[in-house]
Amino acid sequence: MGPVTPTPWDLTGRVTANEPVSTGLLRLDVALPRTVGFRPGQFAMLNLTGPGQLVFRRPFSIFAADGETMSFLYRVVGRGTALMAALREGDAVDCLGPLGRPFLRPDADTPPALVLAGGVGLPPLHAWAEAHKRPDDLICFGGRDGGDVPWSLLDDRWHVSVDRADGVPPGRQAHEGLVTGLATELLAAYDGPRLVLACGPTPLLRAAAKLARDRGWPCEVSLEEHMGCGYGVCKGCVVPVLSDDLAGWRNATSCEEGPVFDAATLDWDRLGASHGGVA
């Protein structure tokens, strides 16, 4: 039998928290009427309501959920995550989801984890790394600097680096560099295949990608588009992934068939420079 499939929501919901959790990133906790479910790699569409209602939703990836708490991370990048951040306490938020395809769940046959998460591209992957507490995983984080890491979030399991060492609260350790700088220092330490999800910037999803290849293992990467709808209508949040036919290649809507996706199925000469998550 194959995983069970949350139940789709569509629901308004209060916020309960809006805080920072690093200088770059946002913690928001919605208390729903009732239970909701997800699978880490899956986001959800959410809104204003009354009359500063958005026109569009916005796409946020599920950070956790906690019985009727849904908890989202984000990054204020545009207009509606700034009216999103402007939210407090008792405020209503329209949430709709669990959308997208998630990341892979990992069974007896899959090898450990090299799991690489780059500033917003932060809560998918902690969803996944509570889900699958395995002993041989490796667990990265990149941040900007100490300041934009949410340290409170990220226990002993996270080996973490930023661009620049200045601001790393006493007590913590970070490698000052990239995050697959990081990992590449890590894994001379360890044999044996490795199962790799990456979730930022394009180029970290880049960079990761290209790990696996040359090493030949599995490689899942979890793009961050701008979307409109959240299921496929709009097309505006397609990339190019290979194909069989004539050109080689086709557009893939991000949304349905990610965002989750085989980082050998995209075509990476054509994949533009990241949009952020959200906007």
Given for the second form:
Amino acid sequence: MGPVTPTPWDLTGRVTANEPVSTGLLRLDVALPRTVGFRPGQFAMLNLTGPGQLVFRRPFSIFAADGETMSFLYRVVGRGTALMAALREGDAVDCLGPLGRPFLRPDADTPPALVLAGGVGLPPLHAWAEAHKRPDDLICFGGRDGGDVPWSLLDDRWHVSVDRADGVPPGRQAHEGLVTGLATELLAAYDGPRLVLACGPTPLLRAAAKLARDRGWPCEVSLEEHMGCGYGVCKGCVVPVLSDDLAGWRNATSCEEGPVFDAATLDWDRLGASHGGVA
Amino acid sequence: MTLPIWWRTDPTQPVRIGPRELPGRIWTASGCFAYGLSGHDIRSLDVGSPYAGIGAVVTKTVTPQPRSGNPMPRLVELEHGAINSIGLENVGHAEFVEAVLPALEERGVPTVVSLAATRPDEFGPMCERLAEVGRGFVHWHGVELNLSCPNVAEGGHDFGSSPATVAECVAAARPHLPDRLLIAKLTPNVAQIAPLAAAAAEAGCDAIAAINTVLGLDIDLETGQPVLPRRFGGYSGPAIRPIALAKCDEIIRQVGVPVIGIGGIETADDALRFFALGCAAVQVGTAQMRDPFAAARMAAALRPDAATT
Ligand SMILES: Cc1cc2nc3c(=O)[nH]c(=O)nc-3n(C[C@H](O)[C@H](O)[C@H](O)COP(=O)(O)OP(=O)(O)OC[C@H]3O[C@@H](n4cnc5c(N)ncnc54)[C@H](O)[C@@H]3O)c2cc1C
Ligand SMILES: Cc1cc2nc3c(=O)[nH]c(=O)nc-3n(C[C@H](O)[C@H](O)[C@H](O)COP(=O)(O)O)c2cc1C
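Write the structure block of the form predicted in complex with its partner chain for the protein whose form predicted on its own appears above.
Once more the chain from above appears, this time first in line as the rest of the complex follows.
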């Protein structure tokens, strides 16, 4: 599992900013009572504080941790994230993290990366790209349309794709189509093996895993399974991984053994319809 | 928080239940804190460790064979609780006894091992083997027989709802655990729980744990289908607390056996309600999943000196 990961803390922080960074994404900054480290790919479990809080916290990838401030990017999809969007400066937030297995930390032998981030899959890979500024990496983000892309967070290393081209600001470029299509185009121009890293909707993860498998490249994907506890105690977020057991597979907790998995160890066939795996 | 004047007990002081003295009265509930090996590295500014002041960890239920559990999704949050259908995913008794129990002893985690089986006579050999391996262990306090899981299909009947079967299970376990605590954990999904508790007590158990989850079902309005693939699951969390209090009260008033209260305990106030009925200890389930420090914070808040410090 590589080097030791930073100690997880259960802290109550205060919101210092909670603002849109695109039409679909918001950024939440939380000032914690102490500095907490993280490794890209790790997440935190967030909740409101006190009465009215959710029965379970919600998992969010850590986008950045700067001193005592921890930052997240999120999309409103349900009750919890709607409550989150209503948080104002100074409101309290319960934050448990960093948790989970991070993305691989590259060393001198690691091939250049192909980074594929789709939608809210951006934060862990943005953090990874910030932590490891390797010139030969190909870094891609896929959004719904030009408005959905948080342009201000993406420097010129980022290649962008959009499902629909409307809303792309002047001076910025976007490939129209799937982010995997963009990747295939880029790969044609740059030779050699790559480490594929992906986070986003399940179809994107499947496509990334296949792209790597077809070429014999290593690949890590971050799964966004619904979670109960987030720290390995409830078995509510299991995913099937291949194993030497008689059955040929076993359950792995995506909070503790993941959320980042070696794509070759996942049992993609079993990771079926309940995981949005249609593609 | 100010503590009520009738509360003078320090829940982090040793408590005798049956043949054992346990280090405290606030425990974690089965299935909600894994085996007691998770979360040791998590820190907080107030209580420090999730294990600080805890009386016991009741392990995830262990079955004779390993189980991979039920299909996903297994856990669905509702407004005032959650329905789960984990399906007793566990490493199996052999692996538990060889690897997990010694690790718990080494770490010094006060442990109660939760066991389930599909036939009463399976409890005998499981307890015998536990006693063999755990001989001389000081942190392993005993066994909780899970006679109440709604999420296992084998046998096709809920054997925890028959007093005769409950007695058989307790009787099968008791002879192998002469000096360990033996608890029967009962289902609330019966009209009367006291006859089950009486049968368990008569068969020789030291305490009753109540309650396990309440049978529940929810519908996804978009599809019109139950949210869980197995349709129903176990409902837990704050919504079931009044049900749990009523069941504990029924047992305490009708059967002279120590009761360990479980169900919707989220705060120190919630725990006090169970202690007010006369519960010897309480277990924290769903709240422990949200907050690794739930039980530890409760224990700290309920120390009689807590209000003044
Ligand atoms: C490791 C990890 C990292 C994540 N990082 C981010 C991030 O950086 N940014 C971000 O925006 N999101 C992230 N997510 C997703 C985020 O946790 C969810 O969007 C959030 O929990 C939704 O909460 P909610 O209460 O708003 O939605 P809910 O109301 O809980 O659910 C939203 C939708 O999911 C469905 N759903 C609910 N429960 C289940 C279930 N058990 N199984 C299947 N479907 C279910 C609902 O029907 C609904 O359609 C991450 C998830 C994980 C596991
Ligand atoms: C996810 C989950 C898993 C559980 N697993 C078990 C189990 O393996 N064995 C058991 O006896 N009870 C199990 N329970 C029941 C709890 O131990 C407890 O009795 C019940 O949840 C009520 O308490 P609560 O409201 O504090 O959660 C489980 C509960 C939940 C929510």
